[in-house]
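Shown here is one chain on its own, the form predicted on its own, set out as structure tokens.
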Amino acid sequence: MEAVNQRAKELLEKGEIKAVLGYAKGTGHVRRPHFARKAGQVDQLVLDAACLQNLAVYVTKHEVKKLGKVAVIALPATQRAILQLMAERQLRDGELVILAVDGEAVKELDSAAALEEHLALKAQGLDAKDKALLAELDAMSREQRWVYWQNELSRCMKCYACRNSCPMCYCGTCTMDCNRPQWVPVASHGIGNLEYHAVRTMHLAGRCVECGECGRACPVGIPVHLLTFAAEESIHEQFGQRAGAKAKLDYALSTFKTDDKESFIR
């Protein structure tokens, strides 16, 4: 960490960048994100195991693009999601400093073609707990999953938390923010939850860089992570293409090939 709050402070004292992304000691042993905008204020920024949000959910708000140029102190999960804004147009080359973070090695970066290389390196899949816990949900009939989720998102308040924790999720306008016409209920109600969740999903499955962070904000604890995780894998499994590892974008869900495979559907 020292390292790269030495870097950050020289960006910062030398006027090439605004301010530095990163985290800091929030409540107990929660890690909040921070801002840096003086160099006075980069030793206020942590770097450890509690450090888990993923900071790119911020790099495309107006707020902070108009703050100009940023570091951003970033973690493997949030590097694949920088990658894939820049892939879907969302970030330019130059807009940010990637300090690229993994174990103890630290890495500038500053346009896709360099975190791409970067990335490729990096092995990329679920943690154990996810595996098994999606292998559970693949073993089961399709009953038994629609009870299974059924279950789970009578649960959800429509608080939107999974939503605005998501980098991918960068629209002006959500759909289910609209209300002429109301494509999907406002009401927390067992359809309205459903076609929520099925409509955020199918809009992730291709471009889930599998950060975990919309399970992790849920404040009633529903993993519904794990239905944009499955849409990700099944994507890999089909289309052999995983979202943030690639700065050209090849959309699988708008991309036609006349070889694509069809036993997805049934």
Partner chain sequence: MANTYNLSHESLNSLFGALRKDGRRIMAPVEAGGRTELAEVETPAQVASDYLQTILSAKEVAFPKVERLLSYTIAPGQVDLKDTEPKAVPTVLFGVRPCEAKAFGALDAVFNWDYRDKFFNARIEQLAVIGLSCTKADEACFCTSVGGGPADATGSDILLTPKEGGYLAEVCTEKGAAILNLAPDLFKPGNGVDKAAITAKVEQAFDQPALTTKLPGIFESEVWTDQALRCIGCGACAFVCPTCVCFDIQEEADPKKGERLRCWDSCGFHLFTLHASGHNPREVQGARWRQRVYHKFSYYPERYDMLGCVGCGKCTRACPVDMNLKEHLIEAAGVKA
Second form
Amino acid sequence: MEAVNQRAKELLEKGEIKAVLGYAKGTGHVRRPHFARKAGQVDQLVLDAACLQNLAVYVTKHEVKKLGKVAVIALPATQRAILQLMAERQLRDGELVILAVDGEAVKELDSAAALEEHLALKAQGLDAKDKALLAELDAMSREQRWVYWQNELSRCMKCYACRNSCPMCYCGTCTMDCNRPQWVPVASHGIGNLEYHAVRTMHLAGRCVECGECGRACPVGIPVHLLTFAAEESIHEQFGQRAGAKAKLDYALSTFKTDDKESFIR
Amino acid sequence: MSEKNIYLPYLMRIAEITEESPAVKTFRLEFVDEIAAQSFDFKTGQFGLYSAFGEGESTFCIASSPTRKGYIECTFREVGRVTAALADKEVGDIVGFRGPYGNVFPLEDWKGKNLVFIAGGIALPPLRSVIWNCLDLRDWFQDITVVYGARSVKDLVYKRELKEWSERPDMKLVTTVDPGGETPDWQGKIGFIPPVVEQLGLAAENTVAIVCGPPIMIKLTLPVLEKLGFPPERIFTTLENRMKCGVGKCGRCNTGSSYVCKDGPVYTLAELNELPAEY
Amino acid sequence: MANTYNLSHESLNSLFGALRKDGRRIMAPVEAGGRTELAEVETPAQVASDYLQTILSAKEVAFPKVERLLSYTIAPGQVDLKDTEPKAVPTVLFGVRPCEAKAFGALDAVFNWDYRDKFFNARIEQLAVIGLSCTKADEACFCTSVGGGPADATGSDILLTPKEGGYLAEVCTEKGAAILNLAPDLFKPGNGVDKAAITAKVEQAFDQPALTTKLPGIFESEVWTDQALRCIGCGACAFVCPTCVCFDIQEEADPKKGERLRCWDSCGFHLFTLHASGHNPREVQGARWRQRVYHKFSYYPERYDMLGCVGCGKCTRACPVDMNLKEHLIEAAGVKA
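Given the form predicted on its own above, what does the protein look like in the form predicted together with the partner chain?
Everything in the complex follows now, all chains and molecules, and the chain you saw is the first one.
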């Protein structure tokens, strides 16, 4: 942490960046995202096991871009999300300083190519708990799964914490906010909730970096991350790709390849 | 015992549709229910929520004068889901109306004064109601001047009425279009509203100014009026914040502690100066 | 003035029985999948035994997240409107925290300050609140800074305060007396108990009158933009809030019939004030965060002579990015108690 903070301070002092985005102590044991905009505020930044949030959600925001160049203290999930954003041309090389933190090591990166190379060294995988939950869901019959999700989604109130906490949900106008036509009902009733989560899942299939932020963000504890995880794992199985791994966009669901499987055509 | 449902609209039949300008229409609406027609009353400046059943409600002022009984009129531009659905309606179709809501232009206070109405683009409808109201009470007031500007000649609304107003000896109408928006036979002025107002040489003394238009027009016109000597208490405008309920509940139109739907939509500049600029 | 009684733990069974026999639904906090949420219960055993607060507030019993306002059928040249009668089931809210009980007053202020909202009123009429004083609090709590307290009886028809062997029961209203009369034998004459000694200690964190006085002068301050930099603009805070009352009206229809629904909404959403023209009076998240703060601590006092916040801390607990309301109010206005 000291090395990161030291570097962040230097960058701020030299005026190379306008803010450092990292984590600070929050309520109780919670760690919250924090923008240090003066060298003196860098000391408030902390980095420990309680730092969970994917900070990449901020880097496409109008309010944050307005600050000027930002350095991001990027844990692996944040790194993957930034790489995916770059592949989707939401960020340019050099637009951010990425202080990639992996355990004790810190690397300063600023391009998609560098991120790709850096991430290639690491295995990406779901944690044991989520793996077990996915396996549990997988073992269910369709009917059981339907009942499970109906039950879980009945708590949804469409606060959109899952969408708004997701780095990949950067669209200026979300399908949910579009009313000409009204694709999905606004109301948080059975069909409104189901359609929202179905659309969210499909829009993230092949783009989800599996950080689990949406699930953590949900105030009523719906494991919504399992939806996008399942879609992402399925893409990986079918097409051998993972989001947040490549600098060049190769989006499975919109790219035709002659060796694509056609087993779904019956 | 149950209370009245404040969200239930009147049913209105479209009696007449006027195409004002591209994508702008005026509906004349008559009450389906006779009793509602008899008991309905409103004052100039008030607004309502108009329903296109199947799509929702949209908020506009009542564009007709309360002195014209038996109907109300609204003028709207097709910009969103509800206005697009309204624009598809035909004479005889049923729409909904909730209202009248909000406060009113204080005509009584304006007695004996000169009136200057300044409107830009689609913002003439809110002023049309009060202009006709004042013309129908002509002897209450001194000089009446209307300054109306639009981007181009085809964007001017109420063309028939503009002609009528231009021919009336008891009022003065000044129309203007943005440079480049004129046609070869255009008789009015060419230029933006603020300089046109400045050039008119209006006397601020004993005069009330009523301004309505897009935010940028209002922003640039107010300094001109202040320069001419209009005190903020004698400059009126009407706000069009987004609304859902119209009855002081849904919170959407809140500007500071003011509910535009209840304390507005009519405000003096003096009142607006006390509110955050969130409109 | 409240009449004070003793209510034993064991007598709750009979009380629940009497309430149900009277045709009332009992809603209470229950444990479900590691969360505490409000649900219908039949016996006291189903009620969560040791909880801080529910995630969502109790407002949904009077102001549900979705409800129908009207319906209609459409035929060429004809629309038939149908009024909706709200489903108002006689309900007892049991075990609700004092902050939430108090919050119904803030909802009532908006729903009835001018026009009367029959949907809210029909449910409130059928609602009785049996509050339960808090024996613990967390870092998000700040009821004592906004005029409430862990054993405040405001808004409760009966307030229970846990004590040795049962509860101290304060019967505060006619609705409370009506409940007492369903099972008068259960309510034993009670002696004065020092409530402060047995309930949670919530230190006053800030000087609210000073805050309310200061807010108009710091409207343009950069502090709101700074604090809101990390706000992601979701509606979690508003939706869990017991006093947030803002709503949307949505149409759902097919070519032949439709209905108009009221749905919870939030001033934190950029869509909330967005005009069809594209103009947005609150363009940036800083302005939207400020609106939330001002509505509760400046506009509510000005308009309704009360606060739009009860200090329950639900927003802080629900926020995915830890926007701590108490802390930010203190930071913005420098009003630490």
